[in-house]
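The chain below stands alone and is given as structure tokens, in the form predicted alone.
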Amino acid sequence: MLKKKIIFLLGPTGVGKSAVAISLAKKINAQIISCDSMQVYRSMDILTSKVTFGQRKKVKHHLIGVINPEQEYNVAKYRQEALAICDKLFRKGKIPLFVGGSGLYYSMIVDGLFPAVPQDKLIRLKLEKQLKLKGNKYLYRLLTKVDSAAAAKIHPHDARRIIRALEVYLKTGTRISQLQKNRVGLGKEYAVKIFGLNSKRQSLYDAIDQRVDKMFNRGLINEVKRLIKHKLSRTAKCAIGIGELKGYFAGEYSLAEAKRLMQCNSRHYAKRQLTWFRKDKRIQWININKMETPSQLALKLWKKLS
């Protein structure tokens, strides 16, 4: 019998993903599973580049502005939820292409969660403390020292991981990156292509500064005025844009340098996705040319996957 599939199109911000996507959904009868742990927020429209209601009327999207940005939201209900929409797809003969470049929500889509550990408020109480107190660079080297495997797949600033990594740790006395290595992906039972879009580093970084040029010019600083009215959850706030702006409006910079410093934090970010994926030997890579439009790229996936 013949496993059903499912496609994953991954790759850094500003790379193009969206438009590719589209094209590929059209001609394998797919419908797109948004893989962007911000994209979940309703009201993030122009900060986390959503796409727009024209493109969903071209191929219907999922998982894009499903709840408010003040409510709280997990990988565990992104997976129970994305994991849905594929059986829905699958009994009307569709097939699932997950398109993004959150690499947690990714992985525990296609690898599985591991074993839950409730969280312990004793714990995590005391590790906020020491946050406060000592900063993310002393809780990253404790974790370095308990759980080096996690510690490598966790960015220093990352401040919630770290905190869930030591809590996990501590509360069962063995490391979470140990517990990871027991989850059930995808694999069996379904058939798994996992592409990753990339281009020329300066060719990204370019796109990236552009369009974070069109994010302002369609409104970004009235769009984020609305947002911080509201108390935002952990990781809406967390959105490259707030912060930024946040300094703007407090007067502690100019607008041109808010804009600045969103290029330049976004270009950050790219690296850190590049570098989460470019550890998975699963992804196969396509190189974006300049000159190639969304629909020759999408042909390209279409001959990989014929």
Second form
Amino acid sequence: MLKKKIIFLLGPTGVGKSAVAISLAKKINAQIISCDSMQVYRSMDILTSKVTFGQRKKVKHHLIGVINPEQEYNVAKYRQEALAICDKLFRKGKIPLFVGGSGLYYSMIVDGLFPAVPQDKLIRLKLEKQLKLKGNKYLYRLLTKVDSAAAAKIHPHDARRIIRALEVYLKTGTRISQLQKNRVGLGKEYAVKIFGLNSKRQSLYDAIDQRVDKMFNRGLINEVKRLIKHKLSRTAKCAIGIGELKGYFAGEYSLAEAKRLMQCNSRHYAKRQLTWFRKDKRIQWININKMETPSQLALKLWKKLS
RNA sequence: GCCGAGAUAGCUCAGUGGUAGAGCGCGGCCCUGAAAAGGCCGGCGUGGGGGGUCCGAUUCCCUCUCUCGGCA
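Output the structure of the form predicted together with the RNA; the preceding block shows the form predicted alone.
Zooming out: every chain and molecule, the one shown earlier first.
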């Protein structure tokens, strides 16, 4: 039986994945599935550097602008939706091309998520309250008692992960460290190709700085002004640019400073993405050295698909 | 030209007669239902040049250069 092809194109923010992906998709009759935790939101087009509608007409893009920014989103939802789209594409004889930079989302598609233990609002609230009252040391000690393996992996300051681990234990009576062993990723029926796009650090940072400049020229300020009239979900409001511009709107600092902060935070983000991807030895890296066009890069990738 | 202040990490600046720190930046790392989030680790240095005092100078003295104020 012929294996089902799935292709991933990963890389840090601003490296130029989108254009390459479109060019590649056209060559191989693929459709693009975004692998981006922020582009799933509507009304955040400039902010998250979505590809234009015109470009999206050339190649069908999935999971871009499908969620209301007032709603929360997470990996589990993403995985479910992305895999459903994958199946649909296979039935149509199309190749799914995942494109994005959200390392966790990528990893949960390829390597799987442990059996469903969704968030539990009540348990969460209780734990968050305890965190405020008694501090993270208290919660960490609690975790050490119920799941020492998880505690060993989590830093005592990392409140978010401590809470999640406790939540899983309190809800199911099973340790998260135990559950994490049961991951089901993409099976043998798939032929998976994973590419990473990267460039020299300085060029990447220059590109990021320029991209933020362009966002402002395209009307970022108005977009964010419109956006923050609504009560954004705690996931949506994490997009780089919202907090930075809010500070400016509140008169805490100048517009130039807001821009500087955005550039700085985007660079930090890109650096963390690279750390995440670097350890994944399945990724075939394509380094952009010269003035290669997206279609030239796509051709390079295409040749490696053979 | 005169007077004053200063010159220390990529930037802004502390500090000390026994070869130096902080914040930011920068680098590395962790990551399983918030992931553009959250957390951890790392000082990356010809102390402006030259001379002197001293066992020893980044620190004290002299001088030069430069920068910033003020007066001309």
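All values derive from a computational prediction rather than experimental measurement. Positions refer to the first chain, counted from 1. So that the term is clear: the rigid core is the largest set of C-alpha atoms that superpose within 1.5 Å between two forms.
- Superposed on the core, the two forms differ at residue 145: its CA moves 2 Å or more between the two forms.
- Comparing the forms between the two forms on their rigid core, the Cα displacement of residue 202 stays under 2 Å.
- Relative to the superposed core, residue 174 undergoes a Cα shift of 2 Å or more between the two forms.
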